[in-house]
Each structure stands twice: as C-alpha cells, then as structure tokens.
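Next comes just one chain, in structure tokens: the form predicted alone.
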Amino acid sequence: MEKFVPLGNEALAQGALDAGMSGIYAYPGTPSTEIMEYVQRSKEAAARGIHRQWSANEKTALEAALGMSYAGKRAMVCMKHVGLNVAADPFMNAAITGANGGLIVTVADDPSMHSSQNEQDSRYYGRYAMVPILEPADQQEAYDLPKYAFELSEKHAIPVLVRLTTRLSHSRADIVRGEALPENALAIPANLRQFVLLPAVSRRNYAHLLEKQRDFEREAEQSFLTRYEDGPDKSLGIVACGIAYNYLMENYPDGCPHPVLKIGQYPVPTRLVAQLVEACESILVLEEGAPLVEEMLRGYPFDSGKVRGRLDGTLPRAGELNPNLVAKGLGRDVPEPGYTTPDILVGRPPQLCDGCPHGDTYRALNEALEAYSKGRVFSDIGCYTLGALPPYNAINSCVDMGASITMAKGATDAGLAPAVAVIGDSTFSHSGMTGLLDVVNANAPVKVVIVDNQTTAMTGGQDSPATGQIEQIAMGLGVPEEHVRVITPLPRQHEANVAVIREELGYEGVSVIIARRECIETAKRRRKSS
C-alpha cells in the first residue's frame, strides 16, 4: 500500500491506471485537464504502452474510447461539462449500443462558472442516457471509484458516467492506493452486432437497456458512494449528493444529529429516498449543481412542501456550495471571516500576458477595421477571448467552440458583410474546420483570423492538433491559395499586418488569416527546459 496526496483529478487518473485501464482520451478543458496530464507524466502509463494522447476534440475521444471498449479493453474518456455537449452524440447512443470492456465517461463540471461559458449539471445527461452515474465525495473516493466503475460497466455492459466538480477536481488530500490490476486481454464482442446501430438492432438493445434500470438502481442502493446515517433529530433529514456530504460534515465535526442519506450513486436510490421521507418531519436536499434530486423529490409521493434546497432558496440556486451555505441552510450560525480584504488591494481583471501575440493581433485587426462599423467580429473559446475586455475592446462573441466562423457566416447571410471571425489554432481543429466548410460553399465575405500561438494555450499548453497544418486545411477544404495568408503578430510588423488585413476585408470572398507566432509562456517553458 502506498499514501499520497493527489488532486481530485489525479486520485482518479492513478485510480484508474490501477484498476487496467488500457487507454485514455480526453481533449482539455478546465477543470479535467489533470487527469489526462497526470497519466501522461506517469512512468507506470509509459512502460505499459497505455494510449494517452490528446484528441482533436471530445467527439473524437469519446469515439475512440468507444473503440477501445469495443475491443474488450478498459478506457476512459475525459472532458469538461460543456465537452459533453460535444460528445453528446456518441453518449446518448453509446447507451445503446453498451460496452464490452469497461468504459468510463469522465465529467468535471464547473459550477459558479470560473472557466466556463455555463453551469450545466450532468448529471442530467447521465439521466437522459439512463446509464449509471457515479459521483465521489472525496480524494479516496475518487481513486476507489474507476474499479468499480470498471467492474460495474462489464457486469451490465453499460457505459458509466463519473462526475466531478471544481472543488474536488482541483483540491489535495491524502488517499491510499490499493493493489494494481492487470489489463483485459483484447477480446471482440460475442455478439458482432451489439455496435451495429440499424433500426433492429437498436430496438432490441433499447429494451434490453430500459431492462436493466432497477438492476442500476439496485447497484446504487448498495454501492460503496451511498449509505444511509441514522440520526436521533428527525425534525430534519438531510439527502447529501457527492462533494456536499464533505460540507455538511464539516458543519458537524463530531456527528451529525439528522439522518443523512449520501447519494454517491444513480439512478437515485427509491428506497433509501422512502425510509428518509417517512422518518422525517422535513428534508433538506445539498447538491452540487442544479437541483437534479431536489426536483425528483418534489414530484415524489408526499407533501413536497417537506422538500427545501435550491428551488425554494434555503440554498443559492446558482453557484458552488461551501460549508458556510450549507450552515444557513441547516439554519446554523455562520461566524463571520476572521480577516478583511486591506484597501490597497483592488480586484484586477483576466488579461492576456505580458507580450502574448494575440494582443499584436488584436491592435492591427481593431485599425484594420476603423473604416467599418463596429460589431462585426465574432470570437471563440480560449485566450484570445479576453481581446472582448479593455485595452482591445476587439471582439463581440463567445459563445461555443467554432461557433465564431458560423455566427460570421450567418450575420453575413443577414447582410452584415465582412464579418470577421477569431479562433484559435486548437478550437479550429477541434469544430471551426466544419464551419469554414460551409463558408467555402456558400462563398460568404468572412474573414477568418487563426490566432495560431502553436498550442492549447487556455489549458496550460498541450500540443495542438492543427500545428503546421493549418495552411494546408484551409486550402484542402477549398479556401483560394493566394486568400490563405500568414503574418506575424509582432509590433514591428503592425504596419504590414494591417495592410493585409485591409486587403483581405475589401475581398469579397473567404478569406484566412493566420497570425502566427509562439505562446509567450510556452516559449519561456521551451527556453528554461532547453
């Protein structure tokens, strides 16, 4: 047995890698990019010849995960909530066509937003799917967790969903590890159309899948995530789901007087739910989230009206929890911070790096543009998206990844014309390289602007993709050869770069402009390390 302290994150990755795992993909998205970089940097994942390479995007991964489980070995696919919606396709039917070697779909949701566009809960995608979903409450918990997973994804020949959040993700504890597993032998499925997703075929896995629904809630009934706390106070009982279960102990260091029924596992658990309610004068429900448990127990067989949380605002309905929301939900004195902020300290916002390139590009792209109205640049996920915040005042999108060149595309169909689109490199490779498609097909005045820093820089600087690729994509997919221009994001080539901007926006067709030069940060990496 072997004690360390590890990420969320990396209790997992280390979880997993012991539990043999044979391959994992992921593409990085905050606050999941651990997981990947930690088995990466594992000399255990590199003797084993594991597959840890980054996708093109978390479609692709989820696919290629897919592939893995098809071939009778373990893998698992990692990404950020909003990463789901990418992968949502191959989700909602990899339900149906199940698993063969255990698969594991990984998800860190973000909520109160720090890095991401929304908050979304998904837990309600693991639901719509009617597969089991896994949510640990802690570092231990966590690497315990994709054994089982594992185990419980071949017994029903069922992807699982395993769902994380910010603060466990991204916070240290101690954890012991257990004993190493050897990986499956490569063995195709018994059945050669179990993958095979024709009318027929799906059908009859469908019904096999609605089948399998009390055997998943049986298994979180008595899974190692759920158990059900006696307590002599039945004035109040208390349903803690994941992460929230370490915030009510907190509040209760010395035992908590309420029964407490901790959810770690769904399908909710009925039972447990009923011997709860029936004990109990009130029930107070701590999720991380949104009100997934807290909505089901209101539609429930009883006086809802038992049922507080986030709906009826004893908790806030946006935003993490904490220990300290969950005392005012419990009604008990919160003290008050024994520090206060000193004066002199002024909040600051995000800005783009000393030096970063895309603050050249930005300048030439703003001059570039003085002869045309303003509100016709549409940008994308990453750095360069703080080019929407002063000094640049640059850009007037974010919305999802690719979505730039598509909304420049359809404000062009609505004769807002040229309309320029900003996307980086590695969100260009991951869904813009589609949406150009279509701009080349319909020839539409959009002037594509790559902001090509040689990596992912958002994330911490993974490789990209799309590196020293993206001149020929662009020509491949049908962009003129002499409208796929390269500059230098320098200020001793501001005047040049804006006369090529200027040209490119007075063409009348597509056009693709890559601003090309290093990550500052990444380079000071290269220089340090060489």
The other form holds:
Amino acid sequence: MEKFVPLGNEALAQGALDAGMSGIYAYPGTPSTEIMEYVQRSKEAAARGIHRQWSANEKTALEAALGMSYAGKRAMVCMKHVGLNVAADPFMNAAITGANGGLIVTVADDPSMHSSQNEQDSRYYGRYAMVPILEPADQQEAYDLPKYAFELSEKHAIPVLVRLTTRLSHSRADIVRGEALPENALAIPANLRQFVLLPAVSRRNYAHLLEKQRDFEREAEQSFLTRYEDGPDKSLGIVACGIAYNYLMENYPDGCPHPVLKIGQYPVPTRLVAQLVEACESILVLEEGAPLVEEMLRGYPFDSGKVRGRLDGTLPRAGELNPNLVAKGLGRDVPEPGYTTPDILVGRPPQLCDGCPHGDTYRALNEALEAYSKGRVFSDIGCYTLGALPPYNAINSCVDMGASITMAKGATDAGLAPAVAVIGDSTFSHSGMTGLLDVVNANAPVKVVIVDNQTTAMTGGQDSPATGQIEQIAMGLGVPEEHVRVITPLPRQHEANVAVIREELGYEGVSVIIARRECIETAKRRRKSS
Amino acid sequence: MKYDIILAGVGGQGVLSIAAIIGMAAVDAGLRMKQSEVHGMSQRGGEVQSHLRIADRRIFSDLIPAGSADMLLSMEPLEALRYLPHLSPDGVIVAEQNPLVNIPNYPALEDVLVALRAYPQATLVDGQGIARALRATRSSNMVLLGAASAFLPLPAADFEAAISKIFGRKGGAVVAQNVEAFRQGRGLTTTAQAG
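Having seen the form predicted alone, the form predicted together with the partner chain:
In what comes next, the whole complex appears, and the chain from above leads the way.
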C-alpha cells in the first residue's frame, strides 16, 4: 500500500471518508481548513459524490450537517475554535435533538493563538452541551477516530465533539489505513418529533440526555483513546489529555516510571481518575489549552494541594505545551539550550504581500480620512487585519467575524461619526450582512469598505460565498444604489479612489464602497494552472 | 537512530517543500517521521518554521525539545539566528547566505553572517547564486537541501528519488534542474567534509 503521511487534519478527513461519511460542511479557519480541503481534493470523495462545498459560515455548516444526520447519513462539520461561537446555537440545541445518522462536530483549537484572537478551549463547549468529546493524541488516532465516533454517535443518538489542537492539525506522521465502510442509506428518524424542539419535546429529550451521561462516561472509560498505564513510582500520578501525552512520553522514551492516565475521551472517566488519585501521592495534570480537568480534580473549596498543573504555576497558565515545559513540570532537569539568540535578531511579523490590493485600499482610505480625527476605523478578520501594523496603521479594531460593521454602528450611535468598517468579501458574507441591515435600518453614517479580493485569502484562497453578488446584496439590504460604489485598488487609481471615499465620508447615511481586485496569490495560481 | 531538524525561513520560501522531500525520503527508507508545519497568518511574509523528526522507532512529540535539534536548516540567514536555542550544542547549521529583506529594521547583513560563522558547525551556502547559474532560480532550496543532505542519515539517492517523485508531475526538465541543484549543493558540504 502507498505510504500515507498525512497532517492530523488530513488523517481525520481520510478516516471520515473510510467511515462512510456522506457529507462534510465547513467554513475555512486556521487550524481546521485542511480537513475540508483534503476531502475536496480526494478523487474517492468525488467519485462517491460526497457533499464537500464550503458553507457561508459555521452556523449554516453545522445546521446542514444536522440536516444530513436527520436524513440518516453520516456527516461531519469542521471549524476553528472561534467558529464554534458562531455555531453555538445549533451546537447546544443539537445536543437536545440528538442525532440520527452519525454526526461529528470537529473543532480545531489554537492554543498560543498562532492565527487566532483567543485560545478558548472547545472542551468547555462539549461539557456545556453534555455531549461526548474525543481528543486524539496523534495522527493514527485521528485517522481511527471517525469510525468510532460515528458509531458512538449513532449508538447513543448524540452529536460527538472532536477536539483537535494546532500541533496535531498541522503535523504529519506516517500512519496505517484501515478498511473502508459503505455509506448509510437514507433513513428519516423513527420518531418524527425528535427534532421538533417544542418545550414538551425538549424537556423529554433533555431528561434523556441527562440519563445518558453515565453511559457517556462509561464509553469514555472504555474508549480506545483512554488508557491507564501503571508505573512503579507512585510518588506522582499523571493525567495526560490529548496531545499532552506525547510531550510526557517524549521525556520518557523508555517508558514512564509513574502511573499515567491518558485521557482521549470525555466526560472525564472518574473511576480511572479515582484509581490514579488513590494510588499516587500527588497528581500532575497535563492538558493542552485550559485547565479543565485540573479544575475538576481540585474540587474547590476542598483543594488538598495534591493536584498540580496550570493553576498552581507548575505549568504556564496560558499557551500551548511542549516537551520542555512538561519536563519542567515533572521536575526533571532541563538542560539549558546551548545557544541563545544574538542581540541583533529582530522579529519578522507577517505582512501584506507585495502588490496586495489591500495596501492600495488602505493608502487611499488613510488619505481620505486625514480631514477627520483618528480612531474611527473598525475592521475585521482576514489578511486586511494586517493593516493594523506599519506602514498602514489604518485600523482600530479586530474582534470577531462581522464585528467591524456593527461596532462602527455602535460608535456612530455614540456620536463618533462618520465611522468606517473595513471588512473582506468572505467575512461580509459570513457575518456582515445582518449587521449591514441594522445600519440601513438606522441609516447610520457608517462607511462600509468591503475589500473584495474575491476569495477567502487568509486561509489559503478558498471560494468566497458571495463572489459576484456583493453589490446586489448591499442594495438588496437597502443601501441606496448611488451609495454603493466600486473602486479598483491599484496605485494608478489612487487619486480617484481617495475622491470616492471622501465623497462618501461626506454623505450622512450608509455607504458601501467595494474595493475590488483579485488577491494576487489566487491570481498567480490561476495563471499558473491555465 | 533519531535525527531532528528545524527548518526555517520566511513565508513563501519553500520551507515546506524541503520538509516534504526529506520526509518522503525518510518514509520510503522505512523510517518513522513527524513533521509539524506552520499554516495561517505567518505564511504572509512572516517567520516560518517546521519541526522535522525522523527516527527508526516511534516518535512521540511533534515538537523538537529546545536545545536538542541535530540540524538547523534555514532558507534565510536572519531566520537561522532565530532558532539557535533549538539547536543542540553538537548540532549543525546549514543556511542560505542571501537575505530576504522585507522589514525596515533588518540588521546589517555582515553582522548576521559573522554571527552565524561564529558557530563551530555552520555552513553558509550561496544557494541563490548557484541556482541562478543553473538558470533555475526557484531551485535554491534544493541547493540548500543538497548541502544539508551530507549530514543526514540517508543516502543521496534517496533524496534524488524523492525529488523525482515530488516534482515528477511538473515534467522531466524540472526534475533534472532540481536534481542538479541538489547535487551542486551536496558537493559543497561533501568536499568540505572530505577536506
């Protein structure tokens, strides 16, 4: 068999294909993007006609996956951690409807915020919704996981949350593939009210969900992702969740002398935890992300001091783990690095590409805004967020998908007018349209600059859901046609662009200025392939 | 056997292509491998690194412990300096000597090169010059790979086979160019070692 050396994301994707998945739904977001991209490239997925188109956002993606589950087929939805905030409504309620066909909700967390605005830990969401959570430690587990997860989902009629973190998502390893399963046949739920969350149904379903918690915990205890590995030195017992297990074992290549509870499935298998706590003098909890298990073990206010981890400073409270941090946490001698960096070293932050259209837009916007006081440009999530850095210093906010438009509206409500919102075409279709409707209804003096590079650029150039439809969407939402302006962000258009932006800044209602030029990266790729 | 490599460069320089070739050569030779990559925001002209580990036994961590890498392979001289704390005291440095200046405060190049030459096992390579002479400017990373290959625990033929596989769909001429760039790079370090 051909050697298979996938990223963790690709291993999960191939595992889902081999587990009879009929559809995958996603909106791109680092570090989750490659799961969908792998399926889109897969010849096998094409031959089977698996649904594999990007969705407009994580909420629509999760709802569509739930619909496929309703119809009896196996579906997976993928997103980055903050995407689950967008999809939180269907996620929480899917725990109440339950699943019919197997339903996997895969969320890739980004501890240390390599490419994100926070490092929230999705396991809290799983706990909140009271659904099983699976957390693979390596690429082989990521591949093996979907078959198990779809079965678990169908056995208990419950969506299953799969939690990945950046290092597993974006690391390759050689793995072994297994047999492929056929897809499910179409089969609507036996109970046609299962998905009708009227209060009477919800209360019944919720009671059922509460009853199932004990089963979920037993499943976690017996899971192939969970393991109790005994060791002779009981002065310390170690709980290692997900990828933290690898960092632990890196420190003990010939076997860990301490008992280890490797946790790869939740709810936390409390019987195994009790076994470890009883056997050992103290407990060290290693988990990537937030101290979720550690908090549970500490049992405030009866904290005995027996448990160590991120909360007492044994490990850093924030950021991802690595072998050296774990070694320090274990109290092992960590050799100081032989070399240090010389003083002449300087940072090299990311920046807009040479010739990027966003640079031209920011130069024009900055010049048009010279007549106004500073601090009135709200922006959003995408490559253009780099406009916050020199030489542009052009934007004053970046919070969440779509927030540029609504924050600008709030600022104008407060009297900071005009205000500008800079948002990408893909982000606009993801979460900007409803905010624009609010602005239109208030006729607030918000100038929405849609930097339309006709792609989802930051994550590598995926299709943008509203390509070719931005003007119609803006006008359809009620922006007057004469205030929907299109400019071409090119150096030779600079004066004309400044003039258009100035004109609209002088208008007291809502304006949409579409700065349209294709991303130079996707343009390059298109030229190469044609 | 275990060999840990930190690959460094700037987004867009082909760090991941080199990693893919070494990784493929290792897996085809029956070794285990793990390779962590950087995707996302840093790829926009920022600092990019990859941790590549090959071994004849199970590899646990996707990240190389600080102070223990056997090699630091950098497409750019300043980026080589950035990852020095990852390098083992016995580790080797193979770095491109031509800078990629996309920041206003890039230090004086001579200072960067002097700092690199101060390390006992540092090889600076004019990968861009060699690639230009071969009329294959995009192959400078293959020159670097060639220079690094003399230190890696795999024979040259394995790397050339991996280059052929990875560039194969771009045609025989592209393969030949990249193999030649690899060989010239390898010549730099094999002669130096022999001498």
